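Starting off, we have a lone chain in the form predicted on its own, written out as structure tokens.
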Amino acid sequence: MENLQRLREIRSLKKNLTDPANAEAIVKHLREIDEVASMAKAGFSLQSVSLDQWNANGRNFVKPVRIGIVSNFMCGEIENYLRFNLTRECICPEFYLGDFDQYIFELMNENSELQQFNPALTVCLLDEHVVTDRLSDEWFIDEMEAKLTEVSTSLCELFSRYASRSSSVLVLNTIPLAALTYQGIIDYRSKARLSRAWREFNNQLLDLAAAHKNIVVLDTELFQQNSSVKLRDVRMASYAKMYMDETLLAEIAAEIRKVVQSIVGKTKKCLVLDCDNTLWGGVIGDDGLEGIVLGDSPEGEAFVAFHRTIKRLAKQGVILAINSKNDKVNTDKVFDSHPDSVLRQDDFVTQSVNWDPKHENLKTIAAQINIGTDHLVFVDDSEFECNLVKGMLPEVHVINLAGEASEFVEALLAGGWFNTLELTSEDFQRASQYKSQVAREDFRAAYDSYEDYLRELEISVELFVPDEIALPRIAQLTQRTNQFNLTTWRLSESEVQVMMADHNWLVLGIRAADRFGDNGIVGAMFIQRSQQADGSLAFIVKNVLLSCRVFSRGIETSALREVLLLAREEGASKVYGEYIPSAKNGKFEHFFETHGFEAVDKNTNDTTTYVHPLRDLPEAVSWIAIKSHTTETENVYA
């Protein structure tokens, strides 16, 4: 179907949402686009459709996201760039759009309409002219020198003070040096001093990413190598003072839509590949180890150079599964004797190597890691299966990787589909965690009994204050858990880091470990101290996380139970907890209420209020050996 054809559907299918298919149609099709001013209309065209029209009929749908956007010139088509990039992920933007030039006063101004808009995500995009329009008219390199430092630092203040009071991510640009600006200086000497001042006026942009956790500094000069990328349409700068091409907008665009990814936690955790004409060129059951196209030639070279972006991938934390239609005899050989075979058996935490239909083998392989279907990536060179997998799981990403192997890795990396703000220790471990949890299974199934299987587990728990070292982990917890994740806060961190300070919070990790090894931070707990009417003291148990790794074991029960113990001891009368819906923690809706609590109260905003009494506390896990440390100077991490 042509780009025009499915724009005429999607124009024709957002008129009746209230139709489920109708929304999944959408899409499909916003994902079959592949053509930039097509983008900009499917935007466009949807901009008139709401949040509750998305989510009709009580469906979740889609994630709502605000975005605030300032610049110093006209950009407000990436509005629709963002749009079209994030509806595609079923995600749903709200904008605010600042006036033409005025990031400054919006940034600085803390009652500014940006700042009453309380945006999750701030985007400021900023051209050439934050600097050139400060030049004399005849300004020559010593002049320009000047100006870029001057620039430079009172750029890098605003933006630190932003970071510093704003709970937004805030998303900036490096700004480029557009080529009439380099042109019109005529000696190769003052050219190159150019480029070296501009350069390092951007480097103090990025510096500014590793001084604030909530910065994100994309690097726009990586976008001009996409060869139908510009900088400028000079006769739209001129009469609409839109300084950014559109084609530059929509890569910035697309950029953006992995960061919102995962601050909502729709990042992708597993990568499922294909192995004959994916992994190696050629069938293993029909050409044998020594018949396959790996190494010793140019395309066997660009499928060793695939296999190491997927081991680079592996080593930051994606996990990796293999589903292939194949005898586990023949792949083995390969991952096992093939010496220019860089990915081995050990780097897959589990194969679905079998002919069965490969739909039905991702549901296992997501059931094995227990992690959603809608986490997975699915590569595959066969175009029928990949068509099957959209057909039939359409929460897959799929990726089909036709023509020459040398193209592999940039079909792998374009989407940026695994892309996380800030990789923890735990990212590192996952791989290994992981196999454990796929060896926890197997040893599992040596029981009658489940609770004979988790006493033999020796789990231990521990129930620490975070210090810096686990922040990121905690402030990742609350982005990538779905399921357990009782109200679905997403927060930064520095918004986690704000709540640590405050003595009304008591911010909670949980780390855990058993006898196939060290599990990490898994959980987190958000617990509000608060004065009652009648002057007692309350805990408020604001939201819950624990990874899906350790579901079922007791681990949320004990780590709930000290909290009770712990209300107890500071002379709480009473503990609330609040759930709030969400389309994957229905699994937990009656978490407090099996642990002794009763409903209260349900809110307009959909969250019921439990309440404890602090009488009858829930018995201890007799399978788990717990450590509290629950004041600031117990932190097991000091």
Given for the second form:
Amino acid sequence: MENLQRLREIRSLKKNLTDPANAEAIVKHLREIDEVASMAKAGFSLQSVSLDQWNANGRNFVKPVRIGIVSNFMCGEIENYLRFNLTRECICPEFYLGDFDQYIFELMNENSELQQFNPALTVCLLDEHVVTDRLSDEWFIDEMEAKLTEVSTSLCELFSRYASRSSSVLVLNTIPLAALTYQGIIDYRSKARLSRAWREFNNQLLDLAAAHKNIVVLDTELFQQNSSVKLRDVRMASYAKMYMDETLLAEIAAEIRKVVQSIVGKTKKCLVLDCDNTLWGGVIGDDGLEGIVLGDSPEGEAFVAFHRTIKRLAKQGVILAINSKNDKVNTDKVFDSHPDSVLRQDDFVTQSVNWDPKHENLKTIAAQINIGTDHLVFVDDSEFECNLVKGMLPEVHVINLAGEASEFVEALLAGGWFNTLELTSEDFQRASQYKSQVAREDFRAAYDSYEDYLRELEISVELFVPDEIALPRIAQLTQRTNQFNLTTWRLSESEVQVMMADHNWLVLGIRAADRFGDNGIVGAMFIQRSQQADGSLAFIVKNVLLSCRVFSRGIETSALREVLLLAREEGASKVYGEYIPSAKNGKFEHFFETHGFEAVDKNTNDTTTYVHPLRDLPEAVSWIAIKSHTTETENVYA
Amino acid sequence: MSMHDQLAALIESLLDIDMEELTADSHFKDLPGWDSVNAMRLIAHIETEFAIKLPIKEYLKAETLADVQTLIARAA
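Following the display of the form predicted on its own, present the structure of the form predicted in complex with the partner chain.
The next block holds the full complex; its first chain is the one shown before.
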């Protein structure tokens, strides 16, 4: 179907979104649009669709996100590209767009409209005019160097101040040196100085990302490696004050989509790979170990490069799985004994090698790892299999490898499906933690009762107040945990930091370990101390999170019991708990009730509040050794 | 396809309207979403589609689709 045809379909479908099939059809069309002008148009066309319309009939089809945009030029078009890119992933943006060249005021002034809008993400797009507008007409290299230093100092101060005051994630771009500016200097010695000074300017911006946890700096030079991306359209710049070409704005928007996905908890977690003609050339069942193409030839080396890329993703915490129509004895041969296979048997957390339909295998894989199918990326060379999965499981991201192995790495990485703001030590250990998981399952098979098994696991749980090192992991848990996340609060690191500094808040991390190894930080609790009308103190458990890796072991019960004990110690009269249903957390709807709380209130935004009167506390979980600062030392949390 | 249809299709690909709603007398300033960015996009589209170069000052003075068609015819 042509892009124009798709745009017409979208226009007609958006008129009736009470039919859920129409919303899904729009998303499908968006995923097929492949040309820059049509992207802008599709984004523009969807401007009139509200969050309520997307989520008609009480569905939870798209997630909202607030995005503030400021700039030194007319960049309103980026809204359309962002809406296009985000709606494809079922995220509905609401925008605040600052006026032309008002970015300094908007970022600096605490009462600016931008700051009142309270965006989860703030995008500040700048182009070289922030420097060149301040130069004299006959500037030469000394003046340029001085101006670059001056501007970078003031910009860095501006951005640092905004980042430390706001919990919003601030997205910046490095500013490319325009060829025309470069060409205006005619001697090569000065040209070299210009290039150097300009890069130093961008380095100052890049350093902000290291200094502030909520700053992301996009490297604009990398976008320009795509040959269709232009820095500037001179007529657009002159007549419409749009200093960045649309192709560049589209690239920036596509990159911001990756950042937003990680903020709203839509990062992909598991990479599911086909085997024949995906991980090697040829069919292992027909061609045998010596006959497949892997290593030893240019094409074979391309497959090896693909393996290496996948291995590096796994190293950073991406879970790997196999989904292949094969006899397992054959694929095993490759991973066990092919000399050039970089990927080995134990790189995969689970393998579905059989003759079942691939979409069924994907469901099995997601269930085994205990994540939703919407966190899967599926890679296959067969168009038939790809289309089948797209049709049956539209929430899975499918990458169709078009058959040329040298292009596989780019096809896999371009979408940035696994991107995250920051990796934590847990990410680097994930593979070994999943291996311990498999060992636990084997061990479990030897026990008659689940409780006996849990007892023999020798589980220990520790409740602790997070320090700076644990902070990123706590924030990451709020962003990535979907099932055991009672209110689905997504918090940035700086938001968690603000709560930790506030004495009315108690942020607790949960660490767990057992005889098979350390699970690391697996959960968190956010508790507010609240003065009641009658003067007594109450604890409000605003959220409880637990990683799906450690469900059903009583860890949550142990942790909650400690909170009740602490509340009692501090003289609280009651402990409240809150639950907000989401598409994913229904399994834990009765968490508070099963621990002696009673529902007291259900308010309009779906929050159910529960109360525990602190008379009878739940019994200690007999198979868990809990180490908690609540019972060892008083006032550790105060 | 007539020149009008070609032009109308280009405008449809930029704005949230059907090309059938456009006539030779349609004023650009009345089109929903029409702004300087779309004006610049349209000239770029026209120049690619018709393989011509339009004088930008005159293009910016054009008020209706018919005016732009005249410019295209003159440049071709």
